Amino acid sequence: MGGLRELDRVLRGEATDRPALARDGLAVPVGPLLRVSALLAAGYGVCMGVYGLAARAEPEVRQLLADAVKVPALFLLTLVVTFPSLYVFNALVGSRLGARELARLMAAAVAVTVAVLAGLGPIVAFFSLTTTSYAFVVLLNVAVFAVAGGFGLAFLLRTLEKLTARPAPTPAPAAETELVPAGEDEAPAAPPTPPPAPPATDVGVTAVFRVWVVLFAVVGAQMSWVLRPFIGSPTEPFTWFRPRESSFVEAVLRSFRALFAG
């Protein structure tokens, strides 16, 4: 439950608002976060297992199994296979954000787009049963993590934005006016004070994430790839792990392919 609620606070805003952030930093706990983040992940690919019972002639329960631990799984590999290069990077460009900054920031995110994909999750399982095109469904699947990593990199880098900020510098205060006696001319106005300038986003940090948030994808790709299958072709048998072959983007291809061949 305290998991449930501390995403609950990161989807509302209510941890990465700007006084909250200038107060206490980011304040999430990772472990709390992550743990919440598996099971929603888990529950995603339940929603995807679903396939396997629906399209075979003989319902395949072990590929259930199979998503719920593989989808946690996926996430957590990738994390851990790239987050020391976003460390070595935040570092090398002289970023505030230390290990523990990052880790709770990388927490957050991936429970953004775990939760998007949990609750999209129910429309995957949705079109699993009401199909038989097994490459629509890995389409389909394809485009909800493409959607879910989308919310998540928003997340990313505006939350990032705000904790990299520095602070504006104050502008000088505006000279002061001499009281001039009763009958002489009126001394003119002092200029308006112009409104305080927005913080400064640290651009070198910022970029780091960008270059990083591309090969958290690439890395993900290929870990799913590692990891598959996913959704289990009706054509083959069940099998927790398949042999390396062909790529991620050749397997997207032949599905485009697939798909629009009727």
Contents of the next structure:
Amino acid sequence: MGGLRELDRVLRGEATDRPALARDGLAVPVGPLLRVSALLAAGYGVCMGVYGLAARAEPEVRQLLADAVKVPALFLLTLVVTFPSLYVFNALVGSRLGARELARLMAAAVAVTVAVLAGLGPIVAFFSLTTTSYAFVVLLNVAVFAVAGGFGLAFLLRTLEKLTARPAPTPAPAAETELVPAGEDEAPAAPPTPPPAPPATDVGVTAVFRVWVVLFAVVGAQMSWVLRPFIGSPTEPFTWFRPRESSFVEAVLRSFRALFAG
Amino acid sequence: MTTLAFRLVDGLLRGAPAAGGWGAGLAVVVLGGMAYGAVMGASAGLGGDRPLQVLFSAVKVPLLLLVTTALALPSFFVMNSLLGLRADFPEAARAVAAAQAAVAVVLAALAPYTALWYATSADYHEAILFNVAMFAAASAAAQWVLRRRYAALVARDPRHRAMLRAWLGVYAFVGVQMGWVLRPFVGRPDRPVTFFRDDAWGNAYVVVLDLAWQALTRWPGWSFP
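Given the form predicted alone above, I would also like to look at the protein as it appears in the form predicted together with the partner chain.
Let us now look at the entire complex, which starts with that chain.
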């Protein structure tokens, strides 16, 4: 499958090393990457849904199916919600990244996140199979998502830095050779230029991305809340969705209390 | 055959660069694990249905090592790729596999001590503690093998050190629960022999937290809600 090979290139860093980026930008196909991401996310969903099979008196296969759809949906919907604003603000601060390059960057970052998630999937499935404590499984899944998100975030910011700090056409050495003779008698007049700092716009782009990453996490958490139940409390009957109530943060704190206070 | 097996194990312990292939490593894990497991399950003697416990434990010890490794490998693979260490992954995987084989070999070598312990003490809880000590010793020895194999990798790229820590963390996290799920290894002398304990499905970490919480709340002088 072509998507897997592309994902592999992204994971290995072949698609994002500096020579490759300088040559032809971020050259990854969005469609195949998103497809393989959806597939891997569905795989993680199956691992997540194992709890529905194991913890209930009678196995709930529908939870497995629901998760296999919901986890990919979680990522895609979060991306859909946050991408437009990212594009707008990115363009607003004068980024060098066009819409197409931005889409590729997002697809690659999501693919990395989902790959880590899928890699941790067997562990989640194992714990879901053997654990009866609902709170533990909830917190384990939150932790796994946090780890995967951390890797995706690190990839995103690193690649962004490489993309925006692409070497400017004027090479620095030329400036240095001019400075050396001038420094003999006109030292105060011509202070040595500092190392070429990134243009001011790039600082803006980095700031936009940092804010956006936080936004992505918040929206993702809230989206997961909208799409719940993912794990399914074993004491409640199966539902595809739950009514609107409470919030993600509150639920995580409740799980902590349940786990630590017995 | 025996000389071949001996050379394989000897090379593994001495850190020979290529001590056998994957099949040979698997055989070492299975045979070594079974040897220790068989002894481990003999705590209540061999009378009655106890030989069954011997058989169960002999199957479970290799299972513990192999399934834990299998569960932890996928994320290890992805993380290695992400850190740009994919080219070294075959070597890293071999190092990890060698560590599993080393656990099995060291366990098998420690089995006589366990047998001697069983011969001198019939207490169930002491038997468990003694086995924990043996597993701890085997794990420590295996870490030695793992670190030695990783030394070359770390010298090539310091990021391998972080990966080694990540591996140990994930492996321990899964291994503890795997050990818990596969209970009983020793087998209570007053209970019938079973492959899984009826109440085995549970979570080791939750149990530990519960115990800690109870210890805290029942501590004299403490007044928790």
